[in-house]
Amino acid sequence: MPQKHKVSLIPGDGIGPEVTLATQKIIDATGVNIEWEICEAGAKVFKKGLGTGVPRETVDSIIRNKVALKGPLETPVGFGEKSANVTLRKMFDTYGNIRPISEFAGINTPYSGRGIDIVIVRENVEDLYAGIEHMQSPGVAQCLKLISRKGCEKIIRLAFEFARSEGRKMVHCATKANIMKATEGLMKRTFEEIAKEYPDIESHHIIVDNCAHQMVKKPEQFDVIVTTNMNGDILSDLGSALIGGLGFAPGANIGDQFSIFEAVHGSAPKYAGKNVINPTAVLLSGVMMLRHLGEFEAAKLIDNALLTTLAADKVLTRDIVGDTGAASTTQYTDAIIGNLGKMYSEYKDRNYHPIKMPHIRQDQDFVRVSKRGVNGIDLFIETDKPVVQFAKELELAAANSTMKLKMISSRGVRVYPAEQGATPDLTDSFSCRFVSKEIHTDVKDADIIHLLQKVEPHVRWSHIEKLNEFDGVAGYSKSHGED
């Protein structure tokens, strides 16, 4: 008897019911042994008023049997509730996204013929998609954007142990370093120290927007792209238009304990219920578990089963050809389950072998310092004053303090001292810069707390943030035009 495997099945919303059946009777057709526990997630969980979009009975699932495979999603947008499928990626710790983008025989796009064979490896639980937002004023919002030197290594790690468990040569890493110093900037700094791990992998570091400029004008030349959260996502999604669309983008959401495997695309409830919907970005989604699983002659067949639907038979979905001559969602899956046990003349073996996941230090203390300090605050408030007024008022109400005002910036740029030329257009957030008056005399919370009480009768202010020094090193970024 062939091992039996559990996993959970999510349908999902809109056509994800669709086209998660057609995956799960694919699978089921290659002879694989596996008892799909059916689960519930997203609108009609969002309906019942759960705001997490996700019941205990579907979590309880995953929990037992480690790997799941979902459907679409719906995420409300602007208001209220998280997206169900950033819950269920963070519950599980799921912290690698990884998105193949590859050439199909039978898909005419105008980059057939090129080759390409990309995989972006996305940090999937961080940086702005940890959604900590605020208001700092009825007007103006901010998100903070966490990147964890813990985070880094696991995603880069897996991003080398991938492209070996599929004999992959090169790694690039794509950042915004240049800009963001502190958090894109500790990406590209562990990456670099990593890539000495792997001698047989070529490694390169390149900046976030070349590097989809370069998607776009040469894509040939990527295999494998690591980046953070908001950027893995923006570029997987731009990767997939060059091979045909979102319908041939599939996904992998690993962790160290859990996986979920899900398509790119999202729920399309106008298409809900048509038969029109292209299955294929699912049932992608689908061989990657079985690989997983360790069932790589299942996932073997279903590719080749694949290929020679779309570029020997043209069996083609209303996405690729429209609605002339297309085939059904139940029609294409048919012609794929026909098509199991023929072999693709083009087909590409890689010699797949399982992922050898990373194992690093669980210490919550990832990055040990020996010295520490804080050298001021930045105090965060709202007034609609003019800029000069409440800087005087700031400086009195430190006069007797153990800090001084040291600038005002409003953006990210210096207001106060004000310079010669133009005056930006204000807001009513600002962010004021207070330094100890001793040089290297830390500042206290009994400082800070002092402070505080002196200029609350001036502004209204919402947070602060320490700037903190470690060994030697600020751990704080300077504002456009500050000294």
Given for the second form:
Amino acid sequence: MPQKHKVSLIPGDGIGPEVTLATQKIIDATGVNIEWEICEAGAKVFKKGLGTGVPRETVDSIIRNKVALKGPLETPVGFGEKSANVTLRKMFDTYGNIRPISEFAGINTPYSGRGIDIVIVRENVEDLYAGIEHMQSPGVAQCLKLISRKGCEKIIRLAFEFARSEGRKMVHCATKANIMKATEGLMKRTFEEIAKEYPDIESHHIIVDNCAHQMVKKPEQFDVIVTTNMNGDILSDLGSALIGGLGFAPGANIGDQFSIFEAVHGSAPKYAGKNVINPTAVLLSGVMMLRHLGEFEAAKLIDNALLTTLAADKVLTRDIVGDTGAASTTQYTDAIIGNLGKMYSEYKDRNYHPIKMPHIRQDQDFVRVSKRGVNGIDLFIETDKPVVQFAKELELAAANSTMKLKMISSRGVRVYPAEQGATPDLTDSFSCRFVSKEIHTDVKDADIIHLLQKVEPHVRWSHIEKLNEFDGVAGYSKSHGED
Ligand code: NAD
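Moving from the form predicted alone, what structure would you give for the form predicted together with nicotinamide-adenine-dinucleotide (NAD)?
Every chain and every other molecule in the complex is listed next, the one we just looked at coming first.
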């Protein structure tokens, strides 16, 4: 008897039910023993008034089964605050989003024949997608980009382990570390350290904008690319366009305990119920799920049946051939089922192995230091007064404080003391850097509270950031023009 698996199946919204049904039929036809537990999430759930879009029964099903296959979910305008997709990723801590981008025989693109075979390993729970946003003033918005050393270690180790599981030989890390030295730089530094533990795999850092450029110019040079959440989102959509579009871009959300498999694409509402869309992306997500479940033979059967259908039989959906001669979703599904058991001559067998999930220390204080201090604060304020006027007021307000005003910046550019050159176009939001009057003297919380009380009559303040120093290294950036 084949091993029995239980999988939570979320059909989802728009084209979701069609693509997940096609996938379920093809997987079942391979003979693997899967009991599918059908679960709700997305638009219908939001409309019933549940703000998360994910009902308790669905959460319980995934907790029980540990594995889910999911169609795309919509966040209908006017219902719910957060995306149900992001909620699921966070709720099940699926910190790694693996997105393969490979050329398919039979799908003609400007890149055909170049052998594109890239996997983007995207960090899935941190970065700007934590969605921590605040209005600094009525006209200035802020989004917090949180990156942790622990999160970096997890995703980078996962990328290397994934590369090993597929016999891949090279990992690039794509960041914007040249600009965001603390956040993106943490990813780069962690990558460079951890890469040394994987001497069998070539490793390179690449600036993310150059990575996008190189992916268009010479995509075949890449193997695995590990990157932060937003970079990965953009690079993987770019990548899918190189190989025939979103209809061919699968994905897996992987965590220590739970895995959710889903396509990169969304619910494409205008094609819903028309039996015209391409189910390949969700099918290939299902193939990734089969490998995750250890069903390597069934995965290989589907890969070969798919390639035979595309390249030998030339059965293609509307997104590839347009209206004339296109196979419907159901005809395409039946053709793949009919080809199960046929091997495609150019199939590249990767000798897949299960991914060895990295074990990372669970400690909350993942990075410990022996010495720490606070050199001052950045005080974020709102005012429409001229800079020199409120700067003088703040200097006077700080006269009896342990801190002095060092400088004021507007969106990262120093405006006081004034820089030479063009005056930046100002908003009503400023960051005022106060530092300790005595070098090497720690600023205490009581000093900060005292300063805030003195400042309050002159400007509105929205928040402060402490200027932390850890083991003698400043934990904050300098503004453009700051010495
Ligand atoms: P989309 O991916 O749904 O569709 C964009 C276009 O891509 C479609 O109009 C269609 O031309 C093409 N396309 C996508 N999937 C296809 C397929 N399987 N076969 C053929 N063509 C396909 O993107 P969108 O229109 O920006 O988003 C629609 C909804 O989906 C939104 O509510 C969005 O929030 C949601 N969404 C969900 C997910 C997810 O569940 N993971 C991801 C992205 C978007």
